[in-house]
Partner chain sequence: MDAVVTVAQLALGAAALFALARAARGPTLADRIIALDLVLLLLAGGVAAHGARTDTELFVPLLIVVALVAFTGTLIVARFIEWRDSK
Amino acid sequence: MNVLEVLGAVLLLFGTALSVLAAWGLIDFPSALARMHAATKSASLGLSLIVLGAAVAAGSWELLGIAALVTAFLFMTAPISGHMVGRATYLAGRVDNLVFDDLADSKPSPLVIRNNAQGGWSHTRVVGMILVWMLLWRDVSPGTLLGGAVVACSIELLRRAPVARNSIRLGGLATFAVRYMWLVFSSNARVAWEVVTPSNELIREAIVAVRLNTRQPSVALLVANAISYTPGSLTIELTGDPLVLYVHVLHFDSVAQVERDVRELEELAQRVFRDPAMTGT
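What would the structure be for this chain alone in the form predicted alone?
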């Protein structure tokens, strides 16, 4: 057994363990919203480690590219699905064990994204689609590159989607990504500890409203998705005018603590996007 096979086996083992803990959390946690923490966090990281472990053990760069693509899609979609299911659960009246609830006495108006951007061609989307195409084909060759370019350009011509005004700072994005990965692992460790603790004595659920400082919907959406990987928190609602984030907390201590956690992510997210008001675009 070589080094890659050992590393792949370790990743598979940890991924399987997290998946088992996520399944157990769905059974053991006391409420529907609490179960969403296990489903959103542990299940996504567990599956990602399994596919990455399989690719590493196989020693295939092509499979590793597909595994990286699967992992990226999981971490982009899991917070959104957790947000939507959690919101539907609350609106259906299935939440009755909260020690604090800012959402109960309010009538939030969900954030609506309006089309304020200018139409145009996006080279970023084209390059991204070409890369995805080559990963799916598991082939880096002129023919695959040409085929991906034809497909990507055709899709871009058909879409004619507007280009967002909020350009991205690569340095800010890298900093946010590092912080995000730390949140992923620390939140999984916290949920895993709750699962293996039979009494669940530390669970005190609450929903806290945090008014964001930013006026950029792109920043608010990034924070709303990332907060679902902060240890013990999950986005339930995001409202517009003003931008207010309603966060479900698994271990409620104080409103101030929740606000500090959200503010920290918001500051990092603001470094990712350039403010249109500052650039004059």
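As the structure is a prediction and not an experimental result, all values here were calculated from the model. Rigid core (definition): largest C-alpha set, two forms, superposition within 1.5 Å. Positions refer to the first chain, counted from 1. Compared with the form predicted together with its partner chain:
Annotation for Ala189: C-alpha shift under 2 angstroms between the two forms, rigid core superposed. Core-superposed comparison between the two forms: the C-alpha position of Ser48 differs by less than 2 Å. Once the rigid core is overlaid between the two forms, Ala88 does not reach a Cα shift of 2 Å, moving by less than that.
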Given for the second form:
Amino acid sequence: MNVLEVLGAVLLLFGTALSVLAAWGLIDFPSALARMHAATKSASLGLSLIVLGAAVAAGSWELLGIAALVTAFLFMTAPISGHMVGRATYLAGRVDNLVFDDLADSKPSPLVIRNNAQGGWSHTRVVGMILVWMLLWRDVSPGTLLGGAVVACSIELLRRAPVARNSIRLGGLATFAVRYMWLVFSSNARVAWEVVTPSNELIREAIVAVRLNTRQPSVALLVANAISYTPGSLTIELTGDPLVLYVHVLHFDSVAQVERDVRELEELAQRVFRDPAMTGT
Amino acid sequence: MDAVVTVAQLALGAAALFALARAARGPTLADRIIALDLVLLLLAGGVAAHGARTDTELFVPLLIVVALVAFTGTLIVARFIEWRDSK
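Could you present the same protein in the form predicted together with its partner chain, rather than the form predicted alone shown above?
Every component of the complex follows; first up is the chain already shown.
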């Protein structure tokens, strides 16, 4: 076994361990929302690590690209499904063991994102889609390029959904990724510990409303997703004008603590996107 | 590598049994769908681990399909829960 295989094996076993802990958390945790914390997030990170391990063991750049794609996909989808199931569970009145609940006595107005996007053709997005297409086919021949171009241009032309027009700062994105990765691993470790130890006395569930400083939907979306991908916190509801996040936390300490954590993420997220109001100044 | 993959796949199989136990027991529909979502993620993990052993890249399309189905399936059931309870 060479170095790459050993590293791949370690990643594989680490990912497997996270997945098994996620499944055990599903058995062990006391309430539906708490179980969601254990299951959806840790297992997504576990799957990412397993695919990464397979790519490293094979020593293949292509597979590494696929692993990055799978990780990015899971970072986008796992929080959404966690949030939607969590929200449905809350609205169904299946949540009754909260020590603190900001959502109980407020009727949140639904978030309406104004379509200030006006569509708009983006070369960057089209090139990005073509690259993903070629990565998925694992082929760089002209035919694949042409097929990818047709699909990407069709999507860009036919797309109806508004897309925020903020451009992304690469430096801010890198800072966010590094700081956020640390947060994800430390909170995964905390929830894993909770799963391994038989008593669940540290679990104090609460829903806290946190008002965001930003007015940008992109920043709010990134913060909401980042919160939901981290085990131990889940975005239950997001309301607009002003933007307020309702966060379900597994280990409630104080409202100020939750606010501090969300603000920290928000500040990092604000550095990822350029404010459209500020551009041109 | 072979031994590592076998251990990983056995562990993932055991994890899938835990998840199925939760899916059978419930008590809420949300518990069941989250558990089944987890089963699909574990399946994808097992398939990827198999790819590490055989050095084939055939598992990649399967991985992507499983991840997509898990996501859309969970979303649809979440919508269903909201719709059912709003009636």
